[in-house]
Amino acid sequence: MWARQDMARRAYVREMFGRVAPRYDLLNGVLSLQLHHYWRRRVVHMLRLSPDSRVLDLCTGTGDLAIELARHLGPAGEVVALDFCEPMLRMGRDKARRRGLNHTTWLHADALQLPFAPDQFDAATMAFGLRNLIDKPAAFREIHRVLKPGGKVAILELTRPTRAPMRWLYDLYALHILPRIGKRLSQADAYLYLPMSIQHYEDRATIAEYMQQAGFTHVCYRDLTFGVVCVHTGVKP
């Protein structure tokens, strides 16, 4: 029964992101007030990567974090961008090609079943994808497996602020204003799903515990922009 429900949810999420792909970047900018670019730059800065790093960007979507990583590393590095939704991946691939970022690889695959041998990457990232995964502990185990010893992970995710009145204002925006904007500019059900997925997302301490259970050390998290997003980081020993 649970396996069937998981498969149905995976299919729904894949199909939903396929439908919103053409206007996904537009909505990202509008709904985040363009802050999503700043958040991604902070993630790249936190990793402190060497120019020749090999980085895996999971749930890459339309590839904004992968592109930011590729820009930061330059041609000496390599970015592998992975997503299970082909229309989203296609948009990211096209954006990278237009920017001349030829040291990126775009791969259609599942974050819960990574098609790599162990100890392949210097770092792994994910932006706004973790809350959509049906088995977060399994995702962290897979990330741990493919990182080299000493490899770093950074997860950027939308969260609810922990303190009032910012929490109240955020809920007002996410539950009432955001779906109306999404309905007008894109797909109504996708932007009803978004706030619901944030409301049901595990708290910061639980995500940190998943990372520790997967084997990561130096696990910590940092809120950005009054707690509307959070970055979790860790290291494979």
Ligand SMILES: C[S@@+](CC[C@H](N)C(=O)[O-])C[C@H]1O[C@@H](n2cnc3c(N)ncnc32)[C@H](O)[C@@H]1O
Given for the second form:
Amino acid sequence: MWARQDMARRAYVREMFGRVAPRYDLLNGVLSLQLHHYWRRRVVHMLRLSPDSRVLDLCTGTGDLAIELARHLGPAGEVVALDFCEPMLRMGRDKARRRGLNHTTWLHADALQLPFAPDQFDAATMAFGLRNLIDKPAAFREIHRVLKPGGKVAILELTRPTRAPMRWLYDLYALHILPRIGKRLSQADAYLYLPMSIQHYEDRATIAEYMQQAGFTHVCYRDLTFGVVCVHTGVKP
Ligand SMILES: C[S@@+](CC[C@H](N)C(=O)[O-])C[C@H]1O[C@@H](n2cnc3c(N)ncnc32)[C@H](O)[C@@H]1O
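What does the same protein look like in the form predicted together with the named molecule, given that the last one was the form predicted on its own?
Zooming out: every chain and molecule, the one shown earlier first.
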């Protein structure tokens, strides 16, 4: 049972992404200086998937990671792309269709209440979604539940670099430049929310702890691009 405050935050996040959806891909490219494609490819590479894998992409949004996974696996594999915001999901579904990627299922559901029986997936991924979830330990318990034994998880998330001067530069960009660009190109509040949500995101070790508490082993994390993003990985024993 979620507290009223959590429900309100959940509703805020869903509505905000609904408003941002039409311009999300444009903003993603501009604000990440197009690096997000490289980060997604790294995540897919880290998972070392066999071509017949069944993969769940949580908080899939406009589906760029799901599409990268589907491309990587080819028609022998299957990707289930899940999000609770219909306008974001619709953008992803249309994009995949235009690219002829038919082995992806687009599912409107909550990452904290996955509509699957246990032990269904070979891998689960999430890109830039964890930061938005109201209960991160619960998310890891759900992911652990639906993975098959031996299944892998990879979480890509925006982080603050740990060392100066990258940290100073990053704060300057995230707190002052990014909201201005966001305001110009999209909804103002959404791109004020973004730096705030990065500031309040737990540190890397805490996320790793949540994963271990959920039952994952081989938990580790790797910074990319001077620590502006981090990938956490783990295995369900
Ligand atoms: C920043 S976007 C990331 C989209 C995409 N994964 C990407 O890499 O660009 C975050 C997404 O998480 C979704 N989201 C947030 N909380 C969720 C939840 N509890 N269940 C499902 N989706 C959620 C939002 O609707 C949004 O589409």
